[in-house]
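We begin with a single chain expressed as C-alpha cells, specifically the form predicted on its own.
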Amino acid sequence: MRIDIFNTYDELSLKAKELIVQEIRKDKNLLLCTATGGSPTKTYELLGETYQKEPELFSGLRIIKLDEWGGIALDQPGSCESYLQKHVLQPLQIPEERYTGFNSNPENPNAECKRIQERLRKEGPIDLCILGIGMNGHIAFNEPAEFLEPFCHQAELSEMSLQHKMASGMQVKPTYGLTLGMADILHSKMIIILIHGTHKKEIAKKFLSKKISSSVPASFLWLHPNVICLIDSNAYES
C-alpha cells in the first residue's frame, strides 16, 4: 500500500482528483465505484470542475454506487443516491445507462443485491474504487463482525454507522444497509482510500498498523496489490 500524507484536506482532494483523471485518460470507459460521505466530496467537486473544461473526457465513464441506506426513499436527503446525484452524476452528466446503483427501498432487498451483483458481473470488475473509512473501520457497509460477506448483501448497520451525519439527520431512519461485499471491492483493479480529520485519527492508527482483522474490515485492503491511501496530517499519527 502506498501512503501519501497531506497537510490539508484540499491538497488530499486535489491529489485524489488527479489520480482519478489519470486513470480515466487511460480508459475512457472506466468503471468507477463511488463512496459517499464527507471524505470524497471535495474530490468530486474538483472532478466537476475538470468536466467543465474537458467534458469529452467523461463521455464513456461508468459509475457504480458503493452502498446505500436501506428502508428509505431514494430521493430522501441524506441518501447515497441524493448525494451522488448532486456531487457526481449530474456534474459529470452520467446518463442512466452508465450508472449502476442500489434502490434504497426495494420490495426484496436480497433480490436487489442479486441484481446489482449481476450488473457488476457484466460490467466489472471495478477499475477504480474510491473508499472512505468508517469510525469503526468499516468500508462501505461491511461492518466489523466475526465474518465478512464477499458479495453484495443486506447489512445490519452498527450504532456507529447510524450516527453518521447522513443518517442522523433523516426523518425516516434507515433500517439496514445495501452494499458491495469485500470480494467485490478487493477485485477492483485499483483502490484509493481517503482519510481526513482528527476524528479519524484513532481508526487510522488501527488501519495503518497493518494488522488484518474482521474487526477492522478496511484492514483487508493490505491484501490488495494496488491501494493508495491518501491521508491528511490531522488523521495521521507517525
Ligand code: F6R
Given for the second form:
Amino acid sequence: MRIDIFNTYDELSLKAKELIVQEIRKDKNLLLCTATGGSPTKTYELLGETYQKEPELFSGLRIIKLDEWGGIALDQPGSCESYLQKHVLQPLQIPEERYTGFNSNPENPNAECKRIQERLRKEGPIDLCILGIGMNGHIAFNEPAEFLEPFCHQAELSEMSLQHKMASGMQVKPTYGLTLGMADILHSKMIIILIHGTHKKEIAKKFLSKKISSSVPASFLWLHPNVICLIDSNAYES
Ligand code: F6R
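Right, and the form predicted in complex with this ligand of this protein, after the form predicted on its own?
After this comes the whole thing, all chains and molecules, with the earlier chain placed first.
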C-alpha cells in the first residue's frame, strides 16, 4: 500500500482528484465506484471544476454507488443517492445509463442486492474505487463482525454507523444498509482510501498497523496490490 501524507484536507483532495483524472485519461469508459460522506466531498468538487474546463473527458465515465442506507426514500436528504446526485452525477453530467446504484427502499432487499451484483458482473470489475473509512473501521457498510461478506448484501448497521452525520439528522432512520461486499471492493483494479481529521486518528492507526482482522474491515485492503491511502497529518500518527 502506498501511503501519502498531506498537511491539509484540501491538498489531500487535490491529489485524489489528480489521480482520478489520470485514470480517466487512460480509460474514458472507466468504472468509478464512489463512496459518499465527508471524506471525498472536496475531491468530487474539484472533479466538477475539471468537468467545467474539459467536459468531454467525462463523456464515457461510468459510476457505481458503493452503498446506500436502507429503508429510507431515495431522494431523502442524507441518502447516498442525494449526495451523489449533488456532488457527482449532476456536476459530471452522468446519464442514467452510465450509473448503477442501489435503490434505498426496495420491496425485496436481497433481490436488489442480486440486481446490483448482476450489473457489476456485466459492467465490472470496478476500475477505481474511492473509499472512506468508518470510525469503526468499516468500508462501505462492511461492518466489523466475526465474518465478512464477499458480495452485495443487506447489512446490519452498527450503532456507530447510525450516528454518522448523514444518518443522524434523518427524520426517517435507515433500518439496514445495502452495500457492495468485500470481494466486490477488493476486485477493483485500483483503490484510493481517503482519511482525514483528528477524529480518524485512532482508527487510522489500527488500519495502518497492518494487522488484518474482520474487526477492522478496512485492514483487508492490505491484501490488495494497488491501494493508495491519502491521509492528512491530523489523522496520521507517525
Ligand atoms: C459512504 C461509505 C462509508 C464512509 C465512512 C466514512 O458511502 O461507504 O463507509 O466512507 O463511513 O465516512 P466519512 O467520510 O463521512 O467520515
